[in-house]
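In the form predicted alone, a lone chain appears below as structure tokens.
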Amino acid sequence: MRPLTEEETKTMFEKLSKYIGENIKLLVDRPDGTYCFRLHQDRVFYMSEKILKLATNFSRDKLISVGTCFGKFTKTKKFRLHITALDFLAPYAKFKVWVKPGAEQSFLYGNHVLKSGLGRITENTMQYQGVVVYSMADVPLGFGVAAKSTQECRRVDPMSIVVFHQADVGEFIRSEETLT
């Protein structure tokens, strides 16, 4: 387990800023202690410094996971967020989308959000902006990318895609053996 390089940190923070903007500072500067990001086997983990010190007692090849997995770097050095980061993205999300109860299950099966399933959307959401998807009861379901801006959503037909699916909590069941 090692600290992220400057380039890796920049890539990861750019991806996170699409969803939570400048609230990234709130992840690192927390009142309950010092938290950090560490890289282990191309995966980025978020943990407190106390847990990091305890993890140093194990050799790298024996260590599978520690802290919360935020995502992984692909072979082309792009960063992909994992659904395990949702608990940290949801409270700080700048742009949100609420889906109707009838569209929740479709989203949880890995489908995009259609205009007909859109309940609400945050004002001034731009196209290709990262959004956190909620149920109408304010339960975070996953995250994606806005296919249309807020203004475009008002005038598109009901079968148009308004949010591209990226990850949802249904992945815990669908891909149970591959998530770490």
Contents of the next structure:
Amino acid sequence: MRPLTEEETKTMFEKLSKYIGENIKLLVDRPDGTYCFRLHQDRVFYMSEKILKLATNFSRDKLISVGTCFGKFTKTKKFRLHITALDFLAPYAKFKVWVKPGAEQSFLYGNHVLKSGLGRITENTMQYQGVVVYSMADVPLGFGVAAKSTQECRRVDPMSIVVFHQADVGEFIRSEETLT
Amino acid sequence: MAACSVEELLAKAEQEEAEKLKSISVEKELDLEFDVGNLLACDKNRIESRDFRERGKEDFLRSLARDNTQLLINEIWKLPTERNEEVLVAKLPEQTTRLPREKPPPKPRPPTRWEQFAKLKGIQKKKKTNLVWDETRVAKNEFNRLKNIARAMKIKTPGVGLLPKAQQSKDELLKAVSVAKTSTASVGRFQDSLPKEKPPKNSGKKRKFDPLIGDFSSEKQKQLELLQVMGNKTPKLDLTKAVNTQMREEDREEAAARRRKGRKMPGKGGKGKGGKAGGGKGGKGKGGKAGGGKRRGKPGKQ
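Next, give the form predicted together with the partner chain, keeping in mind that what was shown is the form predicted alone.
Let's see the whole complex now, leading with the same chain.
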């Protein structure tokens, strides 16, 4: 485990800012204690200082997870968010998409959101903007990337993709063994 | 009487003693043949059948065996001995009698399929060595040997530099450049670099990370500064965004206009514009919509 380098921090913040914009500040500077990002086995973990100090008791080959896993760095040094980060993305999300109850299951099985399943969408969403997907009951289901801007969404046919799927809470079951 | 008895007793005791401790020297007509390596002695003397019959079979055989064993032991005592852990040990010579093996000889392994085939075709296995005399390797070994000596004596050795080679790769050439540059009296300090010259790779700078548990506040400060810089980036003119804003504004205007019309229509039926268009109520509505459609299309084309 080690702190992120400047470069890694930048890569990660750039990815995070696609979903929560400048709200990252609220993650870095928290009134309820010191929280930090740490890299462990190419994964970025977000944890409090207290937990970090406890975790130092374990050797690195025995430590699987600590705090919340935000995502991982690929071999090409890109950052990929994991579904476990949803708890921190959802409250600060700037752009949201609500899916109709009928399309919920399809999304949770890893499919893209179609126009027919689109309930609501944040006004002024840009194309390729990172969005957090909610059910109509305001339960966060996952996140993805807007395939169409809000304006275009009104015009496209019902079978076209509106949000590209990136991660959904169904992964907690589907890829249980790889999530940390 | 008493004296006699004493003499008799003494004689008897002597005889008994002699019987008990028999002489170590045994007389034989023919010498025995010994194979001390196998602890074997062969007695080739004739056995008198009279003795055999008179003294009894068991006794005769026992005394014969005892005599011959004595001879064998005498022979062993002639060998050089040594003391090993409080015990005298004689070193036995090589055995001369060849003994047959206990188990029958193993059966030959049935030939494998390949061996059968090789025999049929007359293929014979040729042994060839993979070892090749390599001048470079020899030089390198010598160099390593010297380096080892230097390390053992704790003397600092210079780097290898470059070994001569027929064909140098790009990496090796790059290395050669950097080696040549630093091979001046000032270790390359006053050496000009070529235009577009790249800095040497792997020049010994190691990556270094912050401590795991260090200064949390400075870490936070750094991250906040980074966020500040990221937020300060001048936004690029985003064409799609501009178009979308335009479209949305038009949509809103249109919607507002329609709402206005919708409110007014039931009451009056269009003041100026509606009248000029000269249509009925329905026509007016349709015309308005069509117009809206056209307008909507324009920004996209642009």
